[in-house]
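As a starting point, one isolated chain is supplied in structure tokens, in the form predicted alone.
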Amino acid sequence: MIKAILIFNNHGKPRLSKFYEHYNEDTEQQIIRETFHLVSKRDENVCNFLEGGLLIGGSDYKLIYRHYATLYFVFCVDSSESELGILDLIQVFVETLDKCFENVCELDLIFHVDKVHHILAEMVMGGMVLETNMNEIITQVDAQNKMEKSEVSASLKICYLDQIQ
């Protein structure tokens, strides 16, 4: 099951944060900081995958990671998770996330942080993997973007209709 999705910047930033567990603000703060500094401190050519810290469970858990441009995407997962499966979910995630910004970034985690998170929702709910098919994952957030689109329209057609009467 995975128990955290993390995105921090190459500065330690958080981007995104999702935790399948319940725990207060400040030891999610803490556990992305322990995160940050288990992470950054590796080689690029070492193993993507490490011992979780303290924080989040220690042995019993697992960061798998990968790093791009920027950006550091982990998964904190426990022993049921395969190391490969979740390393090609990242991919997914990543692509998918490429695919509905047009190269993705930086600034459009931060400025599209719901759009992502439905993306994200989309893939993972409760810790489990619910969809890792790309093109399935794009239908229904395209298909989600169409719908808020014509809510805004039909609202907008209200208000206008209210103004002119």
Contents of the next structure:
Amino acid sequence: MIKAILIFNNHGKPRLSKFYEHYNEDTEQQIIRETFHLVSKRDENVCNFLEGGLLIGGSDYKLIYRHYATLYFVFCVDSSESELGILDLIQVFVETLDKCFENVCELDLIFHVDKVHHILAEMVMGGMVLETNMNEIITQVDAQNKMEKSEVSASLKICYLDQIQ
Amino acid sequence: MSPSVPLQEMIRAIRSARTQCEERGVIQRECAAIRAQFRQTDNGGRSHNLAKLLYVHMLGYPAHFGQMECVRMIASPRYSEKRVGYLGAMMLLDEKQDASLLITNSIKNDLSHSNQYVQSLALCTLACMGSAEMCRDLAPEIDRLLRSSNSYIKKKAALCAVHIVRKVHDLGELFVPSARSLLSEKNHGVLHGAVVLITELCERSPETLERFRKTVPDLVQIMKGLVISGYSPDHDVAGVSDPFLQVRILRLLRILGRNNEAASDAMNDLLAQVATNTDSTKTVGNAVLYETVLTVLDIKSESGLRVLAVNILGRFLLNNDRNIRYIAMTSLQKIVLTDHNAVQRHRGTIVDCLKDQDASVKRRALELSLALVSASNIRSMMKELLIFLSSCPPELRAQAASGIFNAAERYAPSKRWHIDTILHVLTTAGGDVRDETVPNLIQLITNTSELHCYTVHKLYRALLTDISQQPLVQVACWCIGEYGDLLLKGECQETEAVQVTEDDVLDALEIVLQSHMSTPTTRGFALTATMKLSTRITDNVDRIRSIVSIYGSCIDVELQQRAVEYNALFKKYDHMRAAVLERMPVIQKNSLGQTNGELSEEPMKESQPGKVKQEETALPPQPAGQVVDLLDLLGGSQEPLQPGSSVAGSASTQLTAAPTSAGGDLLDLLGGFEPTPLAPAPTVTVYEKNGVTLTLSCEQQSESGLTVTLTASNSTDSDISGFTLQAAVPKSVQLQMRAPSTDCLPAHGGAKLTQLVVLNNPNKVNLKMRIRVSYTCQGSVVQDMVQVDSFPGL
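Switch over from the form predicted alone to the form predicted in complex with its partner chain, please.
Starting with the chain above, the whole complex follows.
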């Protein structure tokens, strides 16, 4: 099971934090800080698996992370997930983000954090991997966005019509 | 106009804040505005406000006031509001909040909504934060959705079912039939969900496992399809067809094939095929191979396949990619107990990984190396482990040190090697060893009498080089105190002789005493060692006397107490000093399994015999009759001894001699010291000789508690002084001796002496007591022993 998915930048500012188990707000912030602290100490050419966190870590849990330019993508998983599989999952996630926002960069994640949440919800649900086919994910996300947009424009039309009358 | 513009403006505002304080200000203003808007009735911008609140929540600011808004948004008919509402519910609500109950109805309605995306929102939220009650309510709905024709919904329903089963185990039964039918789906997403669901069901209940064994052929078929099929653009990841699904199926096959011949046979071919056909140049291929290897090793596979699997792991170990090496070691850890020899073959590579730069790899290598230590490779492995210890990262030190100790304990080829190893560890990582190390090492040293000379020389030299490692210094002080004479003799067969003078030794101990790096415990050790040396050396006794008297006014109460008592030993009881400070008896080695909590009290008692005194505050050191050589008392019976009030030096001897009895129930610390009145209960005379009479009476205080009063009187013509009593009781009985009322018995029965003994007999064993009487009469010391087998009034 995946316990948490965190994205933060090289200075530790959180860009996305999704917890699949409940912690209170202070603990969540502490976890982000502790994870950043552990992950930022790592060299460039060491392996992508980390153990030894205290708050969200423990004997059964590992942190699997990948560093892309200015962002760290960290998944905290327990032993029921395949470590190499999660590494690939991170890769698929980033590629999906890249397709959804053309050439994704950190600013995209900052200003469209809700969209990133919706994309992630199509991939991981309840701490378990849901869908790994990039095209399938993108299709669903696009359909949902279209639905949302059509609703907004419909309500705008109504407001406009009200105003005219 | 995209719906999130106001959110983006706020984000821009927050980012432009230059200090933390400014940012807090911006966020507080925004939160106030959001709160005000929540209180208003419906306006078009509700979803924006909640989105803003969620952003603020991610940054770490309180957002609980948004919970009710989430509930309202979820109930709204508009999709955009529902979307944000459900997202908010996942982030802000959990089972402990009352508001989460309110969304149960909305979720129920949305699960039957016509729009699949609304259904999926509800499923997603239920899977993330559904409480047990919600799961129970909605489980039938989920089961219905598992049978729907929409694969998008089916895959989400499958994972939702997994969450439900995790929350409420009994509901697993409900999903078994649907799970079975899902296996015939073509859609990979649904298949994936189905396999996860079946895995969860099988892990929870063995009966379900039995039923799902029949699906092994189907699973094998699906896998074959994935492995053999050519390139399929949909699910391809770097050349491997849907590796996620392959890994899941392999894991399920592992669970189904465990301990079952028939199922394992059905899988053998498939596993061989996967192992040989998968491309291992990319990470994905390795993920599948790794899972295959674990499966092969866990089921009852044929031997050829097992060899293949271990070879693949060996190849992984030699891979340049650190990730692969890490994974290989993780899997070797899982099989080291069952396939020990196979893993031993790779010992060299594993030991090399100890030197890798990567801390994660080092951690894995350390655990594996410790598991691979055996009697045949102990010497070479220990060399490597000690090198590792000197350069390892600080977070692994404690684990490495304790692992090394365990290994040395189990497989030490010789005592000398064992002692050397422990000393090496103490010098390199002394700060990270556990507390029991000091008494364990002392016990080991006393047991190795032939190496006392060697040990004390080595320790002395170690002490001279470095006094910062506290455990090492403590052991060194203790040894120098005990075996100082061997040190001064100068010659030693095992190591080169070094001429050490008495002054050198005392200098070393004084440095320890005065150093700011020494903890109070260490100082205590050093002071006692100095005192012991007073009988082992000849010339510098005055120097010792002066050191000891200086500490008589030390601020630390422990040291002061010791110093005062040692001073008394010099002044009033000089004739006893030799007896009090003689060599310790050999401590019986407790077997490994008996290290109980009490054993760790040993060092406390060892190093702080004065602690015993702290509870009695200013008890004057008890005079003669406390002949310390208790071996005959203990040798005769296997009962732990509870001493009466005693001198500090003798206390340490007695207390450490106590564990001599097998199983060493350690002593209760001496209790209070208020003199208690004589108990009027029935008395019996237990001892009568040479005019000295001892009577005993007892009173039952509680279920298992008993108070025994001993009364002594003297009917001879001369006064008796230094009268003391010591008592020993059976192992399971706890004994506490209170201070005696006096220690002098005037002649002709002028006054009586009483001493209270409190017993606790929780196991209700047959109560016996052995009492030793000692006193001085007319200048001669008399000692006697009596056994009491029956207690009056019991």
